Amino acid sequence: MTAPLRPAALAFDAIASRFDERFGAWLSVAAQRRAVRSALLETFPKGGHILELGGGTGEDAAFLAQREYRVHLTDPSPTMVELAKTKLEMLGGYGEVLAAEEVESFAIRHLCGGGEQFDGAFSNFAPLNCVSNLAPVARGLARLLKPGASAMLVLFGTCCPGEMVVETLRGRPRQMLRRRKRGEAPARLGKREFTVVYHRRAEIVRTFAPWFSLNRRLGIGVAVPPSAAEPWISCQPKLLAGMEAFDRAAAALLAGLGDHILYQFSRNDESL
């Protein structure tokens, strides 16, 4: 029997058919995606076998597959995975319905079935913020990644000045500090309710030790605003280009102020 979808998966499944149309046209999303992709290409070994968590409709997986990476995309939304498969089928990529909470059990099945360890893993645009407990994710990735391999995990930042400005200008001051909330916070998408957790740096690092070391953090969207600034910011391409240039220069120094933060972990030699 197929397990019922979790609330976040149901929400994203409900909007999957129009997800690319809605978010793909937004230039702020494209700018943040470019920053992440640049870091992925810089980090992952050429032609490596890469695992993606929360891959959605497969935009990033297809990007990597076009550059001769072997990508295994996972996502908890069946509709998202079907859309991803249409992008990956001619590129040698693979899509599978899998929630991030199930990565540890997937790792056991994958390796016991003769599957090989991965050369890297990544997760873009904060699907891990829909996971309240990151420990199974950390343990699963520890099993799945080769020693020295990188896990590139993009989560929401917890102090985003860009969001504070946007929410103030939109007349929603109560939303300014929502990322400071600890524990589960309410979220809504496609008229469906679910919860997110704004994980803190110390919590993330502690959870991934002792199997992973944090190599660096990069701010994704320090000046480039969050999608709440759309569609206005897409009508200001010169301003957005300047913001993107600033982010390239300040991503490491001001990582903690990003709309998203990319955590680059490397797999230690310690076994589970």
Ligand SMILES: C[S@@+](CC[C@H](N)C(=O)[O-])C[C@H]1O[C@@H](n2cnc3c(N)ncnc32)[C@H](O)[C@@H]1O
The other form holds:
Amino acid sequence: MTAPLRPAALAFDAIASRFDERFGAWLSVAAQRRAVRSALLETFPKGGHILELGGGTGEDAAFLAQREYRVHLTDPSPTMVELAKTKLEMLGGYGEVLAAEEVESFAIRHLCGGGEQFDGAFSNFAPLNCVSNLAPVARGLARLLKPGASAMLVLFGTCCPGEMVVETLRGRPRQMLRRRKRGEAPARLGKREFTVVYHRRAEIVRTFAPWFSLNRRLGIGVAVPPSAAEPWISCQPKLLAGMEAFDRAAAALLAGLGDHILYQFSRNDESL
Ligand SMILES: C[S@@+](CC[C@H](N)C(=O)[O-])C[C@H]1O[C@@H](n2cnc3c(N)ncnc32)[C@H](O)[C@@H]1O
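Can you switch from the form predicted on its own and show the form predicted together with the named molecule instead?
Then the entire complex follows, led off by the chain already shown.
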């Protein structure tokens, strides 16, 4: 018997068929995605076997597979995974329905079944904010990654001036400080309710510390605004290009101010 879908997975499943059309058209999303992809290419060994958590419709997995990486995409939304599989099947990638909370049991199954450890793992655009407790994710990735391999985890930033400006201009003051909330915060998508957690740096680093060292943090969307600025910002391509150039220069220095933050961890030699 398959387990019922969690609320976040149900919400994303409901919008999966419209996801690429909606977010793919937005230039701010494309700019943030370029920043993440450039860090992935810089970090993952060429031709490596890469695990993705919360891979959605497979945009990044297909990008990597086109560059000769072998990608194993996971996501808890069956419709997202179906869409991803159609992109990946000609490219030799693989898609599987799996929530990040289940990655430890996946690790045991994968390794006991003779599967090899991965050369890297990533999660882009906040799937891990749908997970309240990151400890099972850290333990699962610790089992699955080779020593020295990188986990590139992109979560929501918790102090995003870009969002504060946009929400003030839109007259939505309550949205301005939503990321300051501790614990589970309500979220809504496709008329469905679920919760997200704005994980803090200290908590993330502490949770991964037994098996991972933090190499760097990059701000993704420091000047490039969050999607709340859409569709307006997509009509300002020159301004956006300037913001993207600023972010390329300031991503490490101003990491804490990003719409998203990329945490680059490397697996150390500590055994589980
Ligand atoms: C904003 S989308 C990002 C999708 C994809 N990474 C991208 O960059 O387009 C968030 C994704 O997280 C997935 N998700 C929701 N809950 C999750 C969980 N508990 N574990 C892993 N992924 C989850 C959703 O199904 C959705 O595909």
